[in-house]
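Here you get one chain, nothing else, as structure tokens; it is the form predicted together with the partner chain.
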Amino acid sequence: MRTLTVFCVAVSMLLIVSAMSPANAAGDNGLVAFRVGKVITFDSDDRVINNAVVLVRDGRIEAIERARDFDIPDEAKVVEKPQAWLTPGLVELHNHTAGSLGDLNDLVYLTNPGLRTLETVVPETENVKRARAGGVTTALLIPGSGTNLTGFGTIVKFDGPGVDDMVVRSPGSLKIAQAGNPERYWYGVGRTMMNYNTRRTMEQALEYHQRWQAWEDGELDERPLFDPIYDDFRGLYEREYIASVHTQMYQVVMTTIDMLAEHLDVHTVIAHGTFDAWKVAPLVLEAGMDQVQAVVGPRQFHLDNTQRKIHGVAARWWQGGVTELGINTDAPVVPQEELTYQAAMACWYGWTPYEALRGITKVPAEAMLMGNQIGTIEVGKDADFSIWTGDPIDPRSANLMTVINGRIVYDADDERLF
């Protein structure tokens, strides 16, 4: 990546030496066949294939077939897990464990355009290893919510050994914290001030983008000045990546939809959606689920004190018609490897296991605009998956193996973490 700091490279060099990953599963020809009991594909037909083979070549899925109808090529290395479930690699849209917690966010101004989590990514940390052991293959690493705009996130795979091997897209998102933390900035601010200031920053960035667009379209005589503070916003307004928004509670989420999705027309992901935020479901439907998506958590229930009633957060969103619905951990708030438990919690409070599994694979992958590459088991997609003793949403199930880009990055037979 073009902007890696010397520091990051140095750290990663050290780590390469200290933490060599398991060897590539494939033979010299890059071909490996996974023979499993069940494949949950989440393809367009929602196929579930029992007793199947997933054939991987050079990091991509080449074939998914019933085992009895398929001859495994002789030159392929075979991984036999005939009782196990193979599911798409889990995708985390809300992760703060890029580097140390000290790097969570820089609280310079109330909005901080120009900052990136990319500068803080450290490979092969304990967090990364545990995430793999939990079946998580891809994550959006985002800054915290200490101010209204804390910078740009990075989409990584939990591959290694270097930073370059991890980063899939940078910037991967813009992190906005609509309200509910930035209030503590300096001497305290409220929602009139925060929303005014956030909108102003976003509009200034939009003006910058439009100026450059005009130049590129030949409508300006003078080349605009390059501004590193605003340049990363160009991809956001081009819809190459998303705004992932720390937003929860009715009024705050309503403002998010209004300001970001409607007014500024950016692809918006509600990255908490907790408390009574599910009541804005009709506004999400109005804006369109291709414009606004909800990936909810970390808390999966809301105790409504006035009603004396517990609401399941995901279940309520789902009942409100928001069918593009995901689940997050907000790691390290809930440890990254417990993403499946988060989905199980959502089911405990009224959601459905199959949809919940989709909500930690396909939905977050599409929400981070990576749906053409990851999130399902389909021919041509990246060979990112995990292999479980049973349904991953069932807390009794254990992860046996995690594969990223066709490479086995976790194998419980070698060293089982949990």
Partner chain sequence: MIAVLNDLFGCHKECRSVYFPVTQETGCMKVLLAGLAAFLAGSIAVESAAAPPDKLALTGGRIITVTGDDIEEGTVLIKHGRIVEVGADVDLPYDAMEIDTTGMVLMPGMIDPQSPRGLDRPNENVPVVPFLNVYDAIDPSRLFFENSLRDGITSVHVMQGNNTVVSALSRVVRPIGLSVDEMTVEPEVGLKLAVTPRSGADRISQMFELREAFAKLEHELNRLAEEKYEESLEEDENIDVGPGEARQQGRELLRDSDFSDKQRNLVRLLRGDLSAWFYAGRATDVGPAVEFSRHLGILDSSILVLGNEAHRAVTELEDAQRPVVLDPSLYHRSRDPMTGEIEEVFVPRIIHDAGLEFALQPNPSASMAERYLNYQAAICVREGLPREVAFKAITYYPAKMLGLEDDLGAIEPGKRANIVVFSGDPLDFDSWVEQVFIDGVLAYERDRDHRLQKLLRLEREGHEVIDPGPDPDEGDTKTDRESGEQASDAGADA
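For comparison with the form predicted together with the partner chain, provide the form predicted on its own.
Here you get just the chain by itself.
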């Protein structure tokens, strides 16, 4: 009986590993061709290719061609979706659901520079599965926003049975929150105190980085002491990752731009950008959209009492000249699988569908400094995309298939979640 039990367990494990391997999804040679009705590339030429083939080899895009001009290799597995749209995988830049954040207490101090979400990543949760069903392939998992500086985020893909399979980059961002939630910290703190405390922490981290930089450049004889609290900040000041800032209302966003982008020269992403934050569009343009980027969500409209008028937030940012504009859900505030609905709401209140689709694919990928890997359908990039019944921004459309690193991780024909 014991021998039979061991045998059954071994066979079960073999089947699980086989089901999860990219070779199983793409054929033994790792080659698969997706034949679809339309490909939205968001490449440098903004190509939209009808009746197209996307060829994937070993997790990367090898070719994107018109079907009539391309001979699919005989050894390739072919996925036929002739009426469907293929778009880049959706990118969620403001996500709290890719891990067990209940294991991360970021409410101890007003700034918590030593914390990381890396240790909280949890694979194959129900939230992960629903994200894939909604076409979301990549997310920035960040701490909460109860205090001003809650730690470092982690960029993950919603794929793989283990943490190492999911994690793309750690740290992936520094999470900062200004006004709103942190004002309730303990006895209540004013914005002046919060801004002072955040800036003081950031300046101490900068001084630490500068000491190490001076030693590495041979300008200091004595090696600085390693400090685990501030060492992760070095990548921030070397612009390897971003500061993602819970900031909204124009007065607070003004402080964000002045403190982080102007004074500390940090690549800054306005990760909510709602209410009347669009009024600071001229400051974003002045700083440069390679320095400051705006991402709107989860609120898509705002009643401005000064004008006695309801405004579409994304539309007003766009009208102000901020064309590199993203959308987020702040999941679980809004479930991450409803990212396309958030983009659709932005269009209902005045934005345009093509730019909204760019705002949940290419723009957030570039905002998290991952544009060289994801966010567009281009040769050499990761094969991360989703296949839809029609325009993903149209609420009538449904996701048929999600592919991450060339592996089919969701197929509505097998099990449709919604």
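Here the rigid core means the biggest group of C-alpha atoms that line up within 1.5 Å when the two forms are laid on top of each other. It should be emphasised that the depicted structure is a prediction, and the values quoted were computed from it without experimental measurement. Residue numbers count along the first chain shown, from 1.
A.B. asks: Core-aligned, is the CA shift for residue 192 between these two forms 2 angstroms or more?
C.D. replies: No, because once the rigid core is superposed, the C-alpha of residue 192 moves less than 2 Å between these two forms.
A.B. asks: Residue 307: how large is its C-alpha shift between these two forms, with the rigid core as the superposition reference, in Å?
C.D. replies: The alpha-carbon displacement, core-superposed, is 2.7 Å.
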